[in-house]
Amino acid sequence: MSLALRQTWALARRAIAGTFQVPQSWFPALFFPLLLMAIFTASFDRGIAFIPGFPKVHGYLDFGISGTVLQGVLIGGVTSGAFFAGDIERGFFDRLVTSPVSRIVLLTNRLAAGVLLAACQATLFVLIGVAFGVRIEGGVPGFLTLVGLAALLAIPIGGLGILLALRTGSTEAVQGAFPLFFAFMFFSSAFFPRETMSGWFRTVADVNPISHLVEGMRAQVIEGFRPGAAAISLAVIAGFAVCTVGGSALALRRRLGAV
């Protein structure tokens, strides 16, 4: 087990270093979530007090910071899956397969790198939000819970990217598939509360697990430290992880069988 951990850490460091060496891989994950949050804050900040059903917050940024964190983790999943597919295209994956590296490490190294990057990214977003007026009602426990949930969310999101990479072996295919999953975020309560929605949009948001995930994260900011809400988010993350990481493990087994 200690050998597998050392191998995971060594390859995870490679993945992290590779991410920072290519600006086009990390810049979108930082720039676009912050840009969208700036646009939403400028558009809605003065009007939320007059919207029936909108929770009482000091500003829209308090409400939307969790959606920004979520969006950043999703983009990070694109990067993780694309890099994994790139390793397959360049033959590095095949060299790893023929090396003494443990088979489980082929998956865990990218997942570990994704967790570390998501934690740093979420911390940066929250600190920027605090600098612009976000008040975290949950204090330090709420802050740590929000960052921890974002880090854990990187596991199922990264698992999805790896699954697509293993099934397609194509960087373009991974990048092309992820916009479909961004739609799930926008058909949720990531940027507006479900109480303000109506009709079919409210129905979709109610059944969308991302709504319950982001609401548990948001509760730490606008309500105070809420372990129960965090537990709901954690349950959604665990459910996603079973599907995506389990699927990527099966896809890895099939690809190894074909090598």
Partner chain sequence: MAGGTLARTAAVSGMLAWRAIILVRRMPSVFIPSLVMPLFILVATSGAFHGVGALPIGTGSYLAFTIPFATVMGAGFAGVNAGTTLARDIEGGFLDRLVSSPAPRLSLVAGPFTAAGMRSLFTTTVVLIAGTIGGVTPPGLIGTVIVYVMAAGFGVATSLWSMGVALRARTVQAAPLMQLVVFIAIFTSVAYAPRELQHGWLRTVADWNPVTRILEASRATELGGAGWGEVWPGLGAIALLLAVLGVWALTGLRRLGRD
Contents of the next structure:
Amino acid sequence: MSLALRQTWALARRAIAGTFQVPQSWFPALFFPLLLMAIFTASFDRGIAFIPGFPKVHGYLDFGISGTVLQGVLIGGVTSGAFFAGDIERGFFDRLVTSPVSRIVLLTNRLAAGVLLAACQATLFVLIGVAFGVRIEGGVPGFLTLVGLAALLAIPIGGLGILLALRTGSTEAVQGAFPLFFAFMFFSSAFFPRETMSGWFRTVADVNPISHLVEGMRAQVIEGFRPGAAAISLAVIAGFAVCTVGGSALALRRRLGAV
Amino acid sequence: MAGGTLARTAAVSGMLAWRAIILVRRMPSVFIPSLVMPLFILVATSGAFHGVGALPIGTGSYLAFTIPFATVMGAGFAGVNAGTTLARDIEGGFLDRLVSSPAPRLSLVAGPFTAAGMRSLFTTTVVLIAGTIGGVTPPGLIGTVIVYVMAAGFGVATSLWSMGVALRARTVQAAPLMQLVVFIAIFTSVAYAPRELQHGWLRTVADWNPVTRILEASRATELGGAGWGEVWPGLGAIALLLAVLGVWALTGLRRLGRD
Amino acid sequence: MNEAIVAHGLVREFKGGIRAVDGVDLEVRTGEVYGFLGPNGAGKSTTVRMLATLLRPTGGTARVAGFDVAHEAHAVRRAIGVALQDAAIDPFMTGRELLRLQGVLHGLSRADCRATAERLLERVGLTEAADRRVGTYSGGMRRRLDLALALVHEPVVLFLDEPTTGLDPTSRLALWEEVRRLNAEAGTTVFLTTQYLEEADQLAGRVGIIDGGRIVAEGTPQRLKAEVGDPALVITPADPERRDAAQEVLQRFGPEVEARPPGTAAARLPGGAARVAEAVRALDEAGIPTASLDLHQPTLDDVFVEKTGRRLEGHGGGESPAAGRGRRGRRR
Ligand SMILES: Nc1ncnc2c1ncn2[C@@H]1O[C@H](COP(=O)(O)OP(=O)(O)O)[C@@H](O)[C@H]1O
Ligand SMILES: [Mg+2]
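Having seen the form predicted alone, could you give me the form predicted together with the partner chain?
Let's see the whole complex now, leading with the same chain.
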């Protein structure tokens, strides 16, 4: 077991270093969420107080910061999946498979790297938010819960990236799935409250697990430290993780010819 | 002679525009996003920020408010695609075939330019139909023409921008740069809220951003206001973009074969 | 106009000081097939790109079909047909569409475009595949389409940059046949680059050998080979011990050949095949039985070795064009 941990850690360090070496793999994950956060804040800040159904907040940023964190983790997952697909294209993956590294490590190293990067990214985003006036009602426990949920979310998202990479083996295909991730986020309460939506869109947002995930994170910021809400988020993450990590384990077995 | 050159330029440009359009139709990875993205933007934006419609954004719904944004986005995609195709042609050597023939040089830019305009008309039609299905009253003949003119004008302007980049960078790797600039230009205008609601840095940027005038002109008619006071600045912004980006593309064209 | 291509001191220097073409002089007569032979990286493509107005020379001058490539580029483009090395063919378009597009580029009328497309498709044997996307074509089909594209406006001068590199032998022969026919029937001047000795030997009336951006030898294949010297008689004595003795006998007939396979004796035979019998008899009389005997005619490779000290193809100087495969120069 300790060997698997050491191998995971060594490979995870490589994955993290790889992320920082190529600007294409960290720039979008930092730039786009922050840009959208800035634009949404400047667009909606003055109006939200007059929108029926919008929760009482100090500013849009308090509301939106959780969506921004979520978006950052999503994009990070896509780029990490694309990096993994690149490993397959370049033959690094095959070299790894033919080495005595245990099979589980092939997955865990990516996931571990994703969790670490997501934790850093979420911390950075929240701190930037605080610098621009976000007040975290949940205080330090709320902050830690928010960052912790973001870090754990990296497991199912990373699993999805790995799943796509293993199934397609193509960087382009993984990157091509990117708009899909985006779509799921917009059809949820990631950027605006469900209470202000209407019609079928509202129904979609109601059943979209992302809504419940992000609301659990958001409660820590705009309400106060809420373990119950966090538990709902955790449940969504766990369910999602079972699907994608399980799926990628199956895809790995298929790729290695075990099935 | 001059008349002959003009006719030849027109003939070759027409042919190259035709090629650009059949290429799009035959590449599902380009065609489907170019159709789906504007629709997705329309549905996701208008659905997620439905509540903003309760604010003073004009006389119509937030869906009507989003239609110009979606048409301009679709046109921007078409324009960027002209640059990506040109970059691929340069990298792959297809452009050598064009350059070593006596065809007028201008048509290398004029062909994709025309195609971008035509594709903008197409995506605009799709968005307008979707809007009508969603319950927006079509803005009458002159209003509709203005919505088309604004979208197509932006589409051809972005095609000049991205072809100028392609002619300088000569690699498909420049595609994200073409895209990024167009996205930022649109997002930092009045994409999500009218200028009256914006504040801070975004308001300043939007005041200077030519895309703001284009969206406002399109919106004025979409929302039934049909004020010529908004339309003239829109036409002016397009003329300005075409002049500046035309120089940018044509000076790029002159560099061909230099090194 | 007697000279289809004239170049004086043509130079192309790339950024970083690489002189890809370093003072090339050319005179190609109208109606000639000129072979430009050289190894990968010799500067063949760069020369073609300059002559085809795709690249500005950084020094020297060149006229093609009577027009200056730098100052009368437009007139040059009207006169030439070009099939570049990396046949840039749009995989998403069909052969017929590409031919029509090419016709429009050359200012053909709509009806002419259609008729020319049919005629050329027929000619290069692609009528069946005309409406398939080019992405589905084989390498040979692409090259034939590329040739057809270069012919839509009946060019006076045709540039073919490594037209058979990477092709299988059958496709290669078909393409050679087409080039010969074009030259014979339409009188088209052909400037053809190749890495293959056999191709230059078979197709070209005159050959220029280029290495390191300079022309190192030029002439008809026959004259170039004759310049190297007489054919070499190479024998392997049945008894390896007797090699030196055999060499002594052979040297009575002509000068020793230094570059020979180990264990063999070799000498040049002025007078060629006529004197082989004499040499064999002399060996017999000296009591040296021979295991094998070979009269080696000079090849263009020997010309290349003579001028540059290196072999053109592989290590053993194999004539097989296949030896050059997998070394395709790609620009990217
Ligand atoms: N665009 C370029 N920039 C820099 N160097 C180049 C360029 N094109 C060719 N070269 C260099 O010039 C030399 C000759 O290339 P090329 O003409 O393609 O040779 P050939 O066609 O005979 O194989 C090579 O060393 C090549 O690397
Ligand atoms: Mg070459």
